[in-house]
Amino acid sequence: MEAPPVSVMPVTGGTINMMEYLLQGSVLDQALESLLHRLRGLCDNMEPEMFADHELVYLLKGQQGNPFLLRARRSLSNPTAPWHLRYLGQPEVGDKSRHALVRNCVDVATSHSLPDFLNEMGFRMDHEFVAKGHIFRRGVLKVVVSKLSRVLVPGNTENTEPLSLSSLVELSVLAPAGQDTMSEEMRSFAEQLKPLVHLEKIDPKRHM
């Protein structure tokens, strides 16, 4: 069984248990600089935050139903920073006119022994990848532009190759449940990024 499409959210501090509103798309490598230039003009931070993260996706298979999936992520650019454990819930089946995908999101900072803990709990590592890119912010909106690379030798983040000739673009907001007006604000912002990137409400179930 293939894992759902990745959602690349860089390592940050704190603990979050909220709803994630999400739009996703991709930009070809040759158009990346034009998109970054557009984002510098639209966002609060003209110079984006840079990140380089290593993410491991763990599965716990039960007797029935889909396996339980957790994501462990560490910063390669700041090795002393805490690891992060992330759980992403199933997308809500709600108003079809809602412009963004909505799902529960739990993000907690952990110690560096997180992989050992997950193995002891019976999880197995399914796949891993490296994400490097830029973070832009506009108010509560966050835009993450990241280049994803597969890890060729397990655990060796120096030995990677790009997954594609494009970068993943994610527009997201973390907010309490019921803040559906966020999706309209996101749609309006996404319109300003066309035709460089088309951000869409992507249902992971269609890609499983």
The other form holds:
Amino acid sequence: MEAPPVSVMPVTGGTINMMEYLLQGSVLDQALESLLHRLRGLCDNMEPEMFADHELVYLLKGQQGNPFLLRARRSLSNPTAPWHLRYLGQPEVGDKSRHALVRNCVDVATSHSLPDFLNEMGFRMDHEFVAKGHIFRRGVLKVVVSKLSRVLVPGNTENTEPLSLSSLVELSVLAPAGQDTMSEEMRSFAEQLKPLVHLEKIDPKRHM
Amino acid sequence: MQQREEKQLEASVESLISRVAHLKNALHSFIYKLENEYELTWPSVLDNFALLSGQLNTINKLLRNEKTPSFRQQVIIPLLLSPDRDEDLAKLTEQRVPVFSHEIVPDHLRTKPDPEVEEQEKQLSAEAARIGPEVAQKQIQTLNKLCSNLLEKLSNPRDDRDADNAALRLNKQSFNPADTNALVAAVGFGKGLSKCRPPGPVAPGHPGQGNMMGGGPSLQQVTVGGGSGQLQGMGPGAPQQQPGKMPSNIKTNIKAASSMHPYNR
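Give me the form predicted in complex with the partner chain now, not the form predicted alone.
So here's everything in the complex, that chain up top.
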């Protein structure tokens, strides 16, 4: 029996390179209930988890063109929980037939002094928003249905205004680099949510 | 010639007996299953029914076979009836027919259908004769058309059907592609959220006014850290400007305060 082909990069130390597979869509508020019902049926049986998060996006403008982006997220419903810092890389330009958006993802949990720390490092807060909604799981798949709101006064999360009449629906999987089987699974799950939501690979650069 | 016919008859009867024996076994196991198993699933019951129907089909095919002589022309006459128990017969029929007597002969050697069935058949043939040939033909044609329609619908791929339904459901659309793009852009790089905020779909008229007073105190909080006196002067002056410009004003002030950074990045 020959050895299986090496398709995964060897782990040389530090953290494993995690990739985030993403499919996004939206649902109008009037159809939100039926979508939640369907997700409750399709996903793992657990208490429906609601969340309310405040996300701040920090930019570091270097001498080169592209600024470096970091996302800091804190829970509004659980103020003592640690902050969450995330880096998302550029979407991988792989074969066009891949059904999901793939990008490098690094997640860490931090203490509450994160905004000050980032400011000291030289990052500047570019924008912030509040996301409230539900989160569902199905095996490794994670479905997040969230209503995004604009923060009208910076720092004041009480005063928010909904961004649109729809909620954002995101289907994501975190997997180590090299595993390409995820996109098929995601696509078949996305099929089950049609015609309520059309989950698709949306390139953010197209809407710049 | 007669010998050939006899041989054919014998052979066909043999094969018929074996087929019927298979059918009997299948029925036996099915009844056993129904009576003894409590967690019976519909698919397994369906499997049994499919098996029975398959076996009945083979029996039908056998009877229709051209090599099978017509059984209708054969006559079975019981030569000896006795009320005594016949051991050989009992063994042959698995204890179901122990006695070949006057009681069992009319049932087992019957050639006509049961009386109820005969009645129903008579009624049906009377009905058929009553409606006349043209009406009957029309009914046959309608039935054929319905069957072919149904078959076509069932055999067409699902996508065609979904496309038709999608057109009908256009007015009940549950998502808005424009909204999807707006939300993805907002989450991706803050379109519609950053300092140069374009006027949103809901004109921030009243909520904007309400924030003017809220903007003042928070601005002063930030400038305490920065320590430049002239920024505090801007605070009270700002509310008099238009609502749309207000947020940008606040943010530029914050930037100005923090640009006096000790490490000067």
